[in-house]
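The chain that follows stands alone, in the form predicted alone, written as C-alpha cells.
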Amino acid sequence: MESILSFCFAVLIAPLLPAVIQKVKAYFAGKQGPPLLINYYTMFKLFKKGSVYSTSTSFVFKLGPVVGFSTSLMMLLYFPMAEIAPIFSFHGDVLILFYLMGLGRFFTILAALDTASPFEGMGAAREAFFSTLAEMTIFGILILFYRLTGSLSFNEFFSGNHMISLIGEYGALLILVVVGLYIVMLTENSRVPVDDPATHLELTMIHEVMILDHSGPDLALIELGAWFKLLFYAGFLARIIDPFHADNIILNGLIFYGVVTFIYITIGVVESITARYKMPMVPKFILTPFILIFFVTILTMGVLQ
C-alpha cells in the first residue's frame, strides 16, 4: 500500500514541480511569474479541447504521445521514491526502463517525421543524435553502480549494505557521478544549455519543434510524460544526494521531496544565468559527463592504488 501511495503522490506532484522552475526564472527576471498550479490549469484546458490532425499524418502521429506518456509513467512504477520500495522491482529493471524510455523517444521521433514537416524532421534528427550521446553516460553510470552494488535494480541501488550514497565508501567519487547525471538530466529533458523549452524560433528548437503539430489531449500527454521523466531524473539524483535515512516515512518523504525541489530550483537558476549553447558546442557538453563517469569507474577499480 505504501508503494502505491508513493507512486500516486509522485504522479500528482509531477506537474507542480516544473512550476518551481518557472517561479525561479521569473524571480531572476524581476517578475511575479505564473501561479504554482499553472500546469494543472494547462492540463485541464488541453484535455477539454479536441485534437487537430493533418490529412498527411497516419496512426503513428497519434501513437507517439500515447507511447511517450506510457513509458514515462512506467519509469515511476519501478523507481523507489523517498525510501519506499517501488511497485515493481526485479534484477535488471534498470536496463528495461532505460530501453522503455528510448522506445518512447523513438515513437516521438516517428510522430514528428510522420508530419512531413522539414522543421520537425530537423528537430527529430537533433533529438536522436543528442540522446544517443547521453545514453553513453547513462549506461556508464549503470555499469559503475553494478560494480559498486552487484545489482541492476533501482531498488537495490539504494538499499542494503552497498547502497549508493554520498556518505558511503565511494562518496567522493559519486560527486562526479552527480555532476554527470545532472548534465544528462538537462539533456534528456531538453533544458538549458542544451535546449530552451521557451524558445519560439523553429530553426533553433530541438524537442519543442517535434511537437508543434500536436494539440489538445495529445499535447497534454506529451507534457505529462516530460514532467514524469524530469521527476524520475530529479528523484534519481536526490536518492544519491540525500544522506538521511530516518525510520519515519513522512520525514523521509519530506526530506526526499525537499531535495527534489532543490534540484528543480537549481535548474531554474541555471536557466536564468546561462544561455543555450550553440549547436556545435552541445555534443561536447553532453560527452563531458561520459568522461567523468569513465574516470570514476577506473578509480573504483583501484588501478591507482
The other form holds:
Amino acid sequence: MESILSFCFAVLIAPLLPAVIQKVKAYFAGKQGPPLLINYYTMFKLFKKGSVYSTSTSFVFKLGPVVGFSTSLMMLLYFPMAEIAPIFSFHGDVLILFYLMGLGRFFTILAALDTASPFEGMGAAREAFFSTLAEMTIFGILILFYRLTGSLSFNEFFSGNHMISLIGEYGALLILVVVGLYIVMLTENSRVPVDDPATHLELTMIHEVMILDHSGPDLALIELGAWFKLLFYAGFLARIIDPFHADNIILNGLIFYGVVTFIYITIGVVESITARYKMPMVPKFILTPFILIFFVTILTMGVLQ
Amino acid sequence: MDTLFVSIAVIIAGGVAGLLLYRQFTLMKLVAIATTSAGCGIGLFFTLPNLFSSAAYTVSYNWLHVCNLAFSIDSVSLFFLIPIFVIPPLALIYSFHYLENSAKKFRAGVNYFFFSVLVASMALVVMSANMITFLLAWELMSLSSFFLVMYDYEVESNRKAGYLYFIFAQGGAMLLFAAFALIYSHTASFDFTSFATIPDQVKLYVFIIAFLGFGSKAGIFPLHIWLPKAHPAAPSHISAIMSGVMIKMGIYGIFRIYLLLDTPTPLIGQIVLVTGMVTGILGVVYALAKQDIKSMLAYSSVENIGIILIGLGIGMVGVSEQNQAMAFFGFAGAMMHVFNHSIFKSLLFMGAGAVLHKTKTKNIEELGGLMKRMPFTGRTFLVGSVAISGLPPFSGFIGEFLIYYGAFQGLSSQKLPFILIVLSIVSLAVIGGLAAACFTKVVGLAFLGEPRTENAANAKECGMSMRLVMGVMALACLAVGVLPEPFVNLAFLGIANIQTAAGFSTASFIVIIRNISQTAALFIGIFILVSILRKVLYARKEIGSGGTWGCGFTQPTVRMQYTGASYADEMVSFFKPFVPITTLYSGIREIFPGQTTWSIRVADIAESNYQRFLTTPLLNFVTRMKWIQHGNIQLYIGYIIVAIVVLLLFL
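Please give the corresponding structure for the form predicted together with the partner chain, as opposed to the form predicted alone shown earlier.
Now the complete complex, all chains and molecules, led by this one.
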C-alpha cells in the first residue's frame, strides 16, 4: 500500500519539479519565471489538442512516444523512492530496467528517423552515440554497487546491511559516484551543458530536435516520460546522498523530496552559470564520469580488501 | 542415435532428389524442401527428448578398414543440434519463393543438394568423437558451404568472396590439423577422450592453435574478413544458415576442445575473454560503418560471436577461479546467445533478402520508406532488430542477461580476472549501445522515412512462404523474451553433462528468470494500457497530415534525409585508430565549379593489414618464383622425383 502511494506521489510530483529548474533559471536571469504549476497546464493543453502527422511517417512514429513513456514509468515502478520499497523489485532488476530504457531510446530514435527530416536524423545520431557513452558509466556504477552490496536491484542497493550511503563505510568513494551520476543525469535528460532544452541551435542539438514533429498528446507523453526519467535519476542521486533515516515515513518522504528538490535547484544553477559545450566536446565530457567510476572500482580492489 | 543417422540420410536424400528433379522446377523445390525438412524434423524428434534426459551415446564404425568413424553425443552436442535442425527447414521454406527464377533451375537444384550436405555435415561435426570423423565432417561442411556461396558465380565479386572464404576455411582447417597432429604426437590416438592426457604446457599451445582454426570459421577478429564478403555474395537463405548456424560450429569447436583438454590454465579463459571483447566491439563498429545491409549483418554476426566468446570466456575464467556460479552462467549465457542469435540473425538475413529481392539493391542509402511498401517484412525486421540489440522484452536480452549475471558473480575475483571482468561488463554495455545504434540506422534509413530511389519507391511485399517464415521467427523472438524459462532451461540442459555444471543448483536463478518474464509482461501490459490511453486521447479529434517540418524550409527533397554515413560518422570516428576513414573529395577549383564528388570509405583494419603484410609480400615472392612454372612437363616430373629423393633422405 505504501509502495503504491509512494509511486502515485512520484508520478504526480514529477511534472512539478522541473518547474523549479525554470524558476531558478528565471531568478538568475532577473525574471519572475513561469508559475510552478506550468507543466501541468502545458500537459492539459497538449492533451486537449489534436495532432498533425507528417506524410512521411509510419506507425513507428506513433510507437515512439508510447514506448518511451512506458519505459520511464517502469523505472518509477521499480525504484524505491523515499525509503519505501518499490511496488516491484527482484535481484537483477537494474539490468532489465536500464535495458528497457534503451528500448525507449531505440524507438525514440526510430520515430525521429521516420520523419525523413535531416535535423531529426542528426539528433538521433547524437542520442545514439552519447547514450552509449553514458551507459558505460552506468554499468561502471552497477559494478561498483555490486562490489559493495552484492546485489543487483535498486531496492537492495538501499536496504540491508551494506546499504549504499554517503555516511556509510565507503562514503569517500561514493562522492565520486555522485559526481559521475550527476553528469550522467545531465546527459541522459538533455540538460545543459550537453544539450539545451530551450534549443538554441547547433542544428537544434539532441533531444528537442528529435521530437520536433510530435504534437498533441504524443508530445505530452514524451514530456511526461522525460519528467519521470529526470525524477528517477534525481531520486537515484538523492538516495545516495540522503544521510538521514527517520522512523517516520512522512518525515523520510519530506527529507527525500527535499534532497530531490535541491538536486533540481542545482540543475537550475548549473544551467544558469554554464554555457553549452560545442558538440565535439560532449563525448569527452560524458567520458569523464566513466573514468572516475573506473578509478573508484579499482580503488575497491586495494582499499576494501 | 540411429534416429539421427536416419535423419541425416533423409536430409541427404532431399538434396539428391532436388538435384535429380531439377527439370521440374516447382516440383523439385517442393520435394527437396519437404524431404530435407522432414529429415530435420526426425533429427529434432531425437534431439529434444534426449536433451531432457541428458543422455550420452557413443557409437563407432570401421571405414575402409583403416579409419574408425566414431560418434558420441552429450548434452553440448545435443544443444548445438537444435539450431542445426530448426533453422534449415525455415530457410528452405523461405527459399521456395526466394529462388523463383526458373531459368536457373539447375543451379537451384545444385543449391538444394549442397544445402542438405551442409546441414548433414554440421550435424556430423557436433556428433564426431574422433579426429578423423571430425575433420571429415568439418571439410564436408566447408566445401558444401563454399559451393553455396558461389551460387551467383558469374559476378566477379562473388567469385572473389567465394575464394576468400575458401582460403579462410582451408587455412582454419590446416590449423586444426596442426593442433590435432600435436595431440597425436603425444597420445598416438585419434580418440577425443585422449586429449586430456597430454601435458599442460602442450594443452595451451593446442588450444591456441585450435582456437585460431575454429576462430576463422566463427569469425573472430582478425580472422573475420571472409564473413562480410561471403554473406552478401550468397543467396539470403544461405547467408541466414551460414551466419545463424554454421559459424556457431566454430564456437562449438572452441567449446569442445576446451572441454576435452580439461585444463586449469587461466590463460585460456583470459585469451577467449579478451578476444571476445575485441571481436564484439570492433565487429559492431564496422557494422555501423557499413552501408551494404548484408555485409552490415555479417559484421553484426562478428559482434555476436564476440558476445558469445565473452560468455564462454567468463565461464572459463570462472572455472579457473573455481567460481562455479560464474562458470555456469557464463557457459549457459553463451549457449543461450548461440540459440537466440541463430533465430534473429536468420530472420534479419531473410528480411534483408526480401528487400534485396524486391528492390534489387542492398545499399541502405538507396532504400527508405519500405515500412509502408513491405509492411510485413518491415515489422518482422523491426522485431529482429530489437531482439539483436539485446533489448527486452525480446530474446536477445535473455542471453546477455545470463552473461552479465555470470560476470557479476565473478566480481569478487582477484586482480587480473577482476579487471578483465569489469572490462567485459563495460564492453557488453558498449556493444549493446552500439548495436542499438547500428540497427536503428538500418531500420530507420531502409524502412522508415521516404524512399530515396525509384526501386525503393516501387517495392512490393515479398512472397507468401518468405513472410510465413519471417513471421514465425519474429514470434519466436518475442516468445523467448517474454517466456524465457523453458529456453533458459534448455541452455542449462545443454551444459548439464559438463563437469562444472554438476551439482549446481539453479533454483534461485529460475526465480529471477520468472521475475524477468513478469517484468516483460508488466511492460507489455503498461504498453497496451498507454496505447489505449493514447487512442482515448485522440478520439474525436482533428488529426491533420502534412509534410515534415523542416525548420522553415518549405521545399525539402528526399535527398535531404539524413544518410547512413552521417548517422554513423561520429560514432565510427570515435574508434579512429581501429577504423581508418579515407575521404575522397574532388574539391572545388574554378570560379564556376563543375560537378564535385565526395565520398568516404571505411577500411577494415584486419583486411588492410593482411594486404600490407601478408598478401603483397606473398605476391611479390610468388611473382619472383614464377620461373619454376614454365609448362615443361618433363621438368615437372623431375621436380617430383627430386622432392621425393630429398624427403627419403630425411626419413
